[in-house]
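Quick heads-up: it's one chain on its own, the form predicted alone, in structure tokens.
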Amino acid sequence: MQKNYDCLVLGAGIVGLATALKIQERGRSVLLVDKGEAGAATSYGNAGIIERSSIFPHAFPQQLGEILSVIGNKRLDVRFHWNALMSAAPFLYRYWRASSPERHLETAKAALPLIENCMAEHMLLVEAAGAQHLIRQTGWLKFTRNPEKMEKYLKDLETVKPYGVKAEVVDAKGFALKEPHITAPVVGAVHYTDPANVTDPQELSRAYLRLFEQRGGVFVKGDARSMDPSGDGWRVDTVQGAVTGREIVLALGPWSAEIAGTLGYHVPLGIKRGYHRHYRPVGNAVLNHTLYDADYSYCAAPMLKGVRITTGAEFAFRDGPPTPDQMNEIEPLARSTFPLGEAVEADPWMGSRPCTPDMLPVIGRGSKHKGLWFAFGHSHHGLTHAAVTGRLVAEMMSGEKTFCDPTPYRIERF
């Protein structure tokens, strides 16, 4: 292994991998550094959707009644740890302010270039990595048992259609044809047809890593906390000794703000923990699409390992012990909807989503240091934004004309 590179990328999650590949495409030597396996942390657990249809990011409730139901843990989609509430309060206040209708619309417009290009950029990497077998072009369905809710979801659909979102409205009969093994009394659904589905998110990360290494990239275990400005570049300690790079990218997901803080960059990053678990279907039952059960706030996704059930958000300390209360409440509801058999894992998996209060990622140059770049804070859309983030970082790093204005994502906005 050489000791000096054009660029060091810290973090081998899906964002770091995609960014390393996009920089590598510009002819630069790249070293990828992580303390664990590729795609084994936050990137391991999600619904596996490359989410072209998600124009408006997850906002914090604005009405008092909704806020009290959230804080009081009366909803299935959100859970609070009271011992973490005080430390999370500054983030939550800024998150609430950024979720006002006016600012939420501004955020959606700022994030739109990332959403519009997310599929195309991923598919370029998927094809190059030979990972087409991991992709299902089936979109996802949001279904409900409640006619009033269905009316609301139809209005929501009209709101996103002007942004190029394609979808199909499905009645009860049509839903039964698409998903004959769902036993719930579904009244209707919206089928968002643009998104792609990944049948094993970690396998996609591994495919990207293989492509990176085939192109001459090197992946090595190391500690990002050792990063230090060194001469005209950066130095990081790895298991194979110290390495240097002219430029460095911080793509460490929920650990990014901690490392950036040691360099004098303050990012009010919030943590939303999430859980998933795989189940074997009973008998010949088949789930044909990724589903969002809007009544019970969980996703069910057909994966290679079984049907993956995912939870909403848990506000808790990032490194605190798992408390899978949401999963425990959701599991019997999911079983009443689809014939789930035994669980594949002994315990639910838990991961941490890195969330900024304004719901936009941090992408761009560090103004206080030469050769420092950021790529983190993608909230619920790390998989979705990974490849397009990599493209934007690579374009800025190479001095190319960027495909969009990167100003909304700069770290200095905080």
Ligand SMILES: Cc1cc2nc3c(=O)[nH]c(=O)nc-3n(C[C@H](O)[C@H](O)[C@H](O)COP(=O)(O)OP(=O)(O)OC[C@H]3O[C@@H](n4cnc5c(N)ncnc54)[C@H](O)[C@@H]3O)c2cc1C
Given for the second form:
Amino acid sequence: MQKNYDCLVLGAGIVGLATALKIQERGRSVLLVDKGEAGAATSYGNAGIIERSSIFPHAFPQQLGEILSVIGNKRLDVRFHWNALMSAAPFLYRYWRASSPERHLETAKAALPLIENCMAEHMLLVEAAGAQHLIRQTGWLKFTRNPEKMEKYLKDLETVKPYGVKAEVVDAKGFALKEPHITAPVVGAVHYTDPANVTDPQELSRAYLRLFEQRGGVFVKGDARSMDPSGDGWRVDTVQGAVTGREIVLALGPWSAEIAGTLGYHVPLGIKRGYHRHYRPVGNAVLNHTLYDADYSYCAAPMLKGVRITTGAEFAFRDGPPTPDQMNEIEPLARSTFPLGEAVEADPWMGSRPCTPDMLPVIGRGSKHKGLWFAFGHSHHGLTHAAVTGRLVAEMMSGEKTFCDPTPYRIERF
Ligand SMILES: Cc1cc2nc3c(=O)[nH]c(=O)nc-3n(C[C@H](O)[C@H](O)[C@H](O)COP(=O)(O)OP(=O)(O)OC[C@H]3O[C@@H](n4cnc5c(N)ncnc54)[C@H](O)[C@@H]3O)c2cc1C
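Would you generate the structure of this protein in the form predicted in complex with this ligand, following the form predicted alone above?
The complete assembly is shown below, putting the previous chain first.
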């Protein structure tokens, strides 16, 4: 194996893979390093939505009543471990402040170029990787059984329409036509039609890896903790020995902050754990779209392995033992909504969303080191933002005009 590269990319999640591909497209030699398999960590378990319609990122509640209901620790959308709260407190305080209506709007505007380009950039990679069979262009529907909630969702829709979001308002009859096997008394839904759905997120990562290797890229197991500035570049130890690169990209998802911290970059990265489990549909029941059940706060996504039910957020230590209470409480509710049969896996999968307190990813160069780049902190939207993040890093690295102003994503903001 060659030992010297133009660029080392650490982390073969969907963000690292897309970044490696976009750098490689600029004619550079790239080595991708991960401690495990490609796409096997957080990128394995998401709801598979390339979320063109998510203009406003998930904010911290602002109303006292809502904050108190979170503290009750019984909500389906968010749970926390008391023992993790102390260490998460500085993150949560910053997150709460950044979620004020004014700052939330600023954040949405700062993230808009990433959202606007997320589909086009992914589709370039999907086509090049021959992975079209993993993509459904069916959008997703947010549905409710509650007429008052439906009124609110219609208002929410009006706030995102100016940002180019396309959607169809669906009444009970229309919903039944789209999803004939849903048994819940749905009053209506908003069908966001632009987003795409990945039917097996890890397979997409594997397809991106195959493309990377076909184009001459090398993937090797190694530990990012061994990274070291060396000469005028960087050195990392891999199972095939030490390798060097002129540039290095940290794309380590929820592990990024601790590695960046060893180099003197301190990012208050929060962790929102999430769970999923697949279920076989009963008989000939079919789910045609990815659904968000707004009453019970879960996603149901038709995937190759079955119907994937995903949960909301759990604030807990990243490496603490799984506590799939949300999953366990959601399961009977999901069963009462769609005829789910037996679970495919013995236990729910768990992963950790890497979250910045201002809800924007960290994309850009490290100011204290030559040739150091960051691509992490994509929270609820790492699949969505992966390709567009890769493009931005690659453009900055090769000195091209960037497709958007990268200033809001720089690491120095912390
Ligand atoms: C339940 C759930 C649902 C979600 N739904 C969606 C969705 O529908 N749409 C969406 O856009 N996003 C969604 N997300 C978020 C999305 O999955 C993440 O933002 C995204 O996967 C992060 O990708 P990543 O490449 O940054 O991190 P990861 O996929 O975690 O990759 C990081 C890589 O770094 C490697 N690594 C770590 N430490 C080391 C080390 N020391 N040495 C070498 N390698 C190391 C890991 O092995 C891993 O492969 C969801 C998340 C969850 C949990």
